[in-house]
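We begin with a single chain expressed as structure tokens, specifically the form predicted alone.
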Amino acid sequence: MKTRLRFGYLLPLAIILVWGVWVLLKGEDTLRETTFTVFMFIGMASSLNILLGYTGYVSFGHIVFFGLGGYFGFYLVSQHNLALIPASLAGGALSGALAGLLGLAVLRLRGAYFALATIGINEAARAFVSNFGPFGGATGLFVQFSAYEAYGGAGPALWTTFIYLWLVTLVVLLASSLVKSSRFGLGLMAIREDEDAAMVMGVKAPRAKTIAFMISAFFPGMIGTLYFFKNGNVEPGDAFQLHMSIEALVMIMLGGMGTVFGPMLGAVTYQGLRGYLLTSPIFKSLHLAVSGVFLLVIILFIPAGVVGWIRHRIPLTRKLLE
């Protein structure tokens, strides 16, 4: 799979690596836990931005494989003292698998049906992990204090955990930009604009499709894994949030469907607006019927997002902006 990285593949890696050298160097807890969820949502929308703005399949259930692999790699931590870096990579590679299992099924929908097969798989998850004995049921799994030990308390394995997010981060932006720049890229970009097109033209959809959503899936699982690790539990109420699936589609859209730079902007963006909202004493309940109303505006008036509004009219951002 031969790829070109330009300029505009490397940005995104290179605001990321300073961004996260920067908190570093700052040391605040508060500054930490904002830009946690800030990375957080930035591997969320990228890696569903793999299927979705390659691709063009839209997938309302792509936070299934954060609460899934989220859960059984919180599992392996809290149950079975694994350390924390191997037990994210079991819960990406649950999250990764069990996409490769589900594509030979709903990837074979178009549309509004393979939207609607997602949400139908992110209910039966929830439902499934609820009633699991070995997951808690619907009480969930609690990590015991002493777990923090290993990572010389509570305070460094939050630092620890924030580091991991950090580079899991960095890896999914570089995943998306080999992605987007190979031939592979060009393939699955070539279903999204006409799958039968694709086919007579020797892409082989099936199996294109499938790998997109296993690499998409894969990065959830782990991203699950560190987010539940740092807040000591995890319940199926938490790990199957259908609205974190809208959010994620939302920051996709707003900064650039198919482009690497556009979900990074597009989750920054997002979460600033949704900070406000959240302490606005009139928004704060509303929030979500803001980012509806926030999404139907986009896809009226500016369908490319932000960055490609920019790319059509400054040509020379072009290089800039991938």
Contents of the next structure:
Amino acid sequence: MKTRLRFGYLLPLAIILVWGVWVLLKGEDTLRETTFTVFMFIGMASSLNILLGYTGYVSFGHIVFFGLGGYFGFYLVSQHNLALIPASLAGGALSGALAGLLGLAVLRLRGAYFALATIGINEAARAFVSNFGPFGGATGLFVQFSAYEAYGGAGPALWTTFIYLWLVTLVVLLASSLVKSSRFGLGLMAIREDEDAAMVMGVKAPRAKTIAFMISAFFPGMIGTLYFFKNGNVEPGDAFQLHMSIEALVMIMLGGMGTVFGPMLGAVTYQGLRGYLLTSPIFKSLHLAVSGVFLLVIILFIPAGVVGWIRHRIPLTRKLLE
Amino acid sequence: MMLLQVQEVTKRFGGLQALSDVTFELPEGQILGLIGPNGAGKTTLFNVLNGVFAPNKGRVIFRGEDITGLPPYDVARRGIARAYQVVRPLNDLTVRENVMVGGCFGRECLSLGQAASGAEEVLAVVGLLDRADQLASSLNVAQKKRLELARALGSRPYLLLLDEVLAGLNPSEIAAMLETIQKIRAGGITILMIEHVMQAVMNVSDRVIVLDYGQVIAEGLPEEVVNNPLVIEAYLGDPKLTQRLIEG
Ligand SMILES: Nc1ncnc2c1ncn2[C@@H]1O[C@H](COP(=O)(O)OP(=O)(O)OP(=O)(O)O)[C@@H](O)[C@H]1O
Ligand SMILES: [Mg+2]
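To complete the pair, please output the form predicted in complex with the partner chain; the form predicted alone was given just before.
Next comes the full complex, this chain leading.
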């Protein structure tokens, strides 16, 4: 058990570690930008996987935690000159706290009702922020150029933001591994398989689900702060895009839900594919429709995702992929 | 010492009276058989005992503590474990992990490592050790029944609720399962078992209670109960069961 713990869980961390170092050594702006997007989705998909893959609850509106936490963190950086790290932590904390409050109410809902409720929450948050003065209402917020000076100007600030995101991505993968290999994670997986039976076996499902929801909401809040800081502005239309939630779900399903490696593999593959779709004139306007069809095909033919499929077919890999 | 005291427990589903004033006691170390025709309320009684349903009336006292209305996970942590009538394996987890859930979250709240070694012991008792690393979904029905039992045992409960663990097993599997149940009792665990296989209940139970339309209609030693006219009458509605009762 020990050796499996080591390799299967270290592999994703090692890949991201090397990948980040490689981007830093190369030092190219376009490479940094594309990697930023990929890391962001790895972080988003891996956090959502803690709820979806381990606990079995589908959150369609998960992007609300990216949007709202990101808004709050960005507000602290741009309006109160807070440093980026504490601001993104605050953004994560807000998202986590919100999930904690919501969890008590909406995690009582099962299946489709929960999924629908999360969409409602996202739309409600968008409406709220659009009318909330301190967050700039419908026009949103901008970062003052002076805020970049603390990082040595706009260019270096982008590299710093990238490094922070890289670290957050590593922490998300670490958290995902720790949850999966822990007693807490076993309880979550029992809930996923049969919530009532799990409770009869002693799993405190309401509390465990809420904690899982909070963890899966915390990291998107941090990532949102970094993303908006990199962009230099935030507005309601950017922060609460439901289709980003759906894309994160596709990534998880594609790579293999309930695994540590799957969401990462799915994010990388999907981003690569999307890059192609967006540059191909035929698919450009259809890329969301294509990803919808894609999701359908995955659910119908490889419901366990790529990692699940490989683990099932080649028993040897069970020790290597988690 | 009385491990379990059930006092005037009543449960209604809408207009249906599933349990009416059910009262009985279960001393530590005994096997109590619970029999009754289909729909008598046996499974409902288990659901009340382990907190799935709160009763409309009445109390459940476990080891001197009133546990009426506690949520199922709090009941589990006090030492009541259950094997379901309809098996509910955690399909995508291995057999070992299924049993570890019981150990980690049951009475003793074990760490993962302790639960894993506890699971080995329990799987050996029920004869599933060679399947430990398979997914639970890959087991056949008889094995799934054993897994239900193993999972309940994994939590090292004081009281084990067995809901028709013999149903669907062939005679040799039944014999093996009964042997396992005797072993469990010898290990100091008190058992309340629902069973339709009459011969089996009569053989292993110290005492038997009979439910019919939610009421306790008889209680006593196995041989007293089978000869009770009320019991025979209750079963007459169900020819197949009457046959079994007479054969037993
Ligand atoms: N959740 C529920 N909601 C409504 N009615 C229920 C519920 N659970 C059980 N019942 C009803 O309560 C009565 C008792 O059911 P129960 O399952 O306890 O019977 P049983 O004695 O276990 O029968 P069997 O031998 O068939 O397992 C039945 O009429 C059943 O339809
Ligand atoms: Mg029943």
